[in-house]
Amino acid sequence: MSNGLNYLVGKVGMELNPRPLRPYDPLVCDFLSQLSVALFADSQARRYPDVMSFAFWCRKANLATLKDNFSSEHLRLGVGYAFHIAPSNVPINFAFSYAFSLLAGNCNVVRVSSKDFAQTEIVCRLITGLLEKPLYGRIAEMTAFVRYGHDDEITGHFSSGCNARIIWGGDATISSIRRVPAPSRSVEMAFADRYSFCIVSTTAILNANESELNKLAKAFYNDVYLMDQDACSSPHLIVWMGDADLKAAQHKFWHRVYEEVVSNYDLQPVNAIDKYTMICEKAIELDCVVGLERNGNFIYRLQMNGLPDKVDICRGRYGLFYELKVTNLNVMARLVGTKFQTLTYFGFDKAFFCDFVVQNNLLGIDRIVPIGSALDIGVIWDGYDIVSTLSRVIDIQ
């Protein structure tokens, strides 16, 4: 095989046990937990928040939560061993796709970015002392995370013998793997590059009172910035609707968010100058485009009087947003397509966007959630629920 495979759990020539557990099994369960509490109790892991956030979400009583919440009324086992392929921009990503098939009843080699993230050590480093215990001996056997460079040889290697393979990335990076065969029977679960937007209520942010606005602009905060809009759930498209006054809402809105913004956000100096360049070159590019509003350095925003076939092509970074004025969602609906993931919400009760979904037979969106929850990611996502979709059913009459 060729050089440049580094184990960060596990070591080279180890045996993994591909015998399948069934989901949720007591054992696995009780593995993430210990990790939980681990991760919360490390200094250095309570630096970063989405190592907390992770952490939070494999805590013994959302595990209980998950597992309750899983039904089936057939027998069920893992598939074997899946083979993951994390995405190089999300640092903690590693870590729930492995909890994912975990709870599936996988065992797994995880494939972590190349690039050199402090999260990545952090929860590789608890997880090694945890798998030292004798009582996670069944768990050692069903682990493994590497680290290696664009390389078809080794990808082949680990993609050999998969029952699962698990791909985090842009569309490039899919179809670079795919290139690279794997069983017949093997399952291929590809989150790909997507597309979010958002849609907010005139009527109900000019409603708002201030703890409201507050807790409003906190949250949408958290769902753009932590990431520089490079999460695929983060929004790029801002869609405002209602009969109240558009420029008023605006104003109320943009204005508590710039202060949360300011508050918390160090825009680096080559950040602002890439976010300015792209600027330009979408005025230059989109015709729908016919004027600016900027907060300061922190949020600029292009005024839309409509949106081009591929709306996708709307992306944002370090908080440049779209902005479009819309009497009614449903003109929406023709520009849906499958990029589309999640649509982040306030001002709005869920049946109004089941009718949206349903009425208009659309072929993306996977995700509807308030503002706040756009970069919860859980087992169910990217429109699969993905602990059912990593175990087999037994068929027995």
Given for the second form:
Amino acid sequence: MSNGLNYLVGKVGMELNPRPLRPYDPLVCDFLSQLSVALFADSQARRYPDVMSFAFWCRKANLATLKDNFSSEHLRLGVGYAFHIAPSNVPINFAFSYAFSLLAGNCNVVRVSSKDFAQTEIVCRLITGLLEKPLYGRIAEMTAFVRYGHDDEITGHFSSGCNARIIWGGDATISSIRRVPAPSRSVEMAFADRYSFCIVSTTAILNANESELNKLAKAFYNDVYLMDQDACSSPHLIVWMGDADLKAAQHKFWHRVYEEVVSNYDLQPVNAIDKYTMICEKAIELDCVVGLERNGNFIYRLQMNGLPDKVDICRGRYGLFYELKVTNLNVMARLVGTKFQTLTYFGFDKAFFCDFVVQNNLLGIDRIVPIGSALDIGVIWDGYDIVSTLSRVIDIQ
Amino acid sequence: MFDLVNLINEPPYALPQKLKEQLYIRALSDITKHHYLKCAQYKKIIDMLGCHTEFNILAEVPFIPVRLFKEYELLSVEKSEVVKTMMSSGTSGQSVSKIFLDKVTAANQTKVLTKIVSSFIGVKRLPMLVIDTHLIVKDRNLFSARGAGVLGFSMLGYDVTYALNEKMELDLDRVEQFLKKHKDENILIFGFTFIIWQHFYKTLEKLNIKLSLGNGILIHGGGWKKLLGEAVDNSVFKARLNSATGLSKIYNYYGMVEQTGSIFMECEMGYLHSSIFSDILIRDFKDFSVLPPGQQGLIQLLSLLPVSYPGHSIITEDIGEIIGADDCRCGRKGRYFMIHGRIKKSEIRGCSDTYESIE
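Here we have the form predicted on its own; I need the corresponding form predicted in complex with its partner chain.
Every component of the complex follows; first up is the chain already shown.
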């Protein structure tokens, strides 16, 4: 059982207290806001933008807002004990997963990535520091961070008796973890492979002034290049819509994005080869590829005259996009399946999307956010209201 | 249409670069057009890239990534015309390249290889010692790159003798018998760099045996990746083999299964040379622009041999640097260059692949 199992927070043989708290319990909110303070004050933590965005998210004011927005007509308590499998490749997600579940009122064991991310070490160190304070004794009983390899026995140990299991990291991971049983009543939240795309208005681009365009390019860069386009919410397909001149709008937009990418992105030779290989594969496989536009090897844009029925095979890495012009977004509706997660946009209003999603009775698209917010994880994610899903309703009549 | 027949009797290293490029621009226009018309997948790629098939300068010749041969069966002839399928020797779990040869391409590979190597060992056949096991050439239907290499080079020798047994152990008796038999002749020794090091040199070192290969010419290739892990580079390799065997003529070659035959041989000065049958360009990974001599970048390989599959212009995953053209002190014309290793694999970011094991 000890084979390869390490505790980053907590220790072997510790007694976890699975008795749930109410969502947004004051002690939990206080603890997380103190964690935020500690992260901001830590010189190492400040070197990691993703750690800073977590710290920013769990600051006192934001938690208060979230608490206000969490209106439940019913009495709620956490489900009890939650077991998390955090993703191996997005360093900070383990902290969000823990915080969401703690806010729901649960006690948590989080399996962190086996990769040696500095972010993991920093967050765990600061959490351990806070948990040593007597004030947070109750939180300490609700917190363990572990690291171990691919071991069904250990997964089975942590899954037995869990009231919720939270699996990040895609289809293969989910089916691998699901081979290990969890109790019948356990809530399972699985974050599967998703597909995301982006819609841009030609008119809005041509109307945008210098500073708006700069802001947009930075925002787009963050959505795509921070995670090598491999986050489930990073766009692959760029849909253009609007009456203004397409070529002029594309040129204006991509030129500025290119400047952003060249000055910020650390393109590696292997990325260039991977990307080039990918466009050759797509040219062979997809009949609707009609050409390629490129800005060096930093941005590749496959020009499409249509889309395959399974749009989610149109994927890129390291800045490879599929571009399509549509006159009406409803042509996309037929193609939107359950794999679709995030739609980022520029130049449209919320009402436009409300009609699109509802009138077309879409099976997918869980998030519609402005360009720049693709990676902003929150308590509403992937179609779940996570705090609600990880808490239970007590019906008193 | 360009035909290799017109070139095959020319000396392999006599053409100055400028004239060579004129020849290549015409020849590669023809060859590219041929593949464009005959290979549907290749046509799709060229159309997507928006490239012409008529070139004014060498840099315009489009290239496809070597990895594509692992994922697709790329042919520019009918499948019924394929006489040989060559496979790269991928390590377990990796997909392998499949290269389809028709009669003409297969024959040209052998002719060109002979032509190039004879510039180093002479035109006379030599008794040949292969530092490998005979098992490697047993299955002639599916050629591994190793088997194909051994068979290709075997054309240059006679009394071909394998130095390793089925278990990849040095068969000292057989080797000593071979050496005794040919003690007054020059001998050709061939093998793959890593296998020579691991299964031949290390055994000699361990058993503290000195062989007498002073009249031998060693030709080896296949990459340095595994050896660089042991901090063995070309000069260490040469020095250590020399001290264990007396070998002084040691030539490395660079080539890939996608362009078998038109290999790049290391000269007496330690540089790799392109023959009249192939050429090399170095490209900047940031935009694929062509880099001048002295700058490191991705290696693009051009070969006039591939007719049955579109492998005449490929971008490799190797980093190299052109040293110059026509002016190597060894006297050979054309470009000469150095390899600086393989591109590094990148750390994968993103949402997928969570539940990996700790190795």
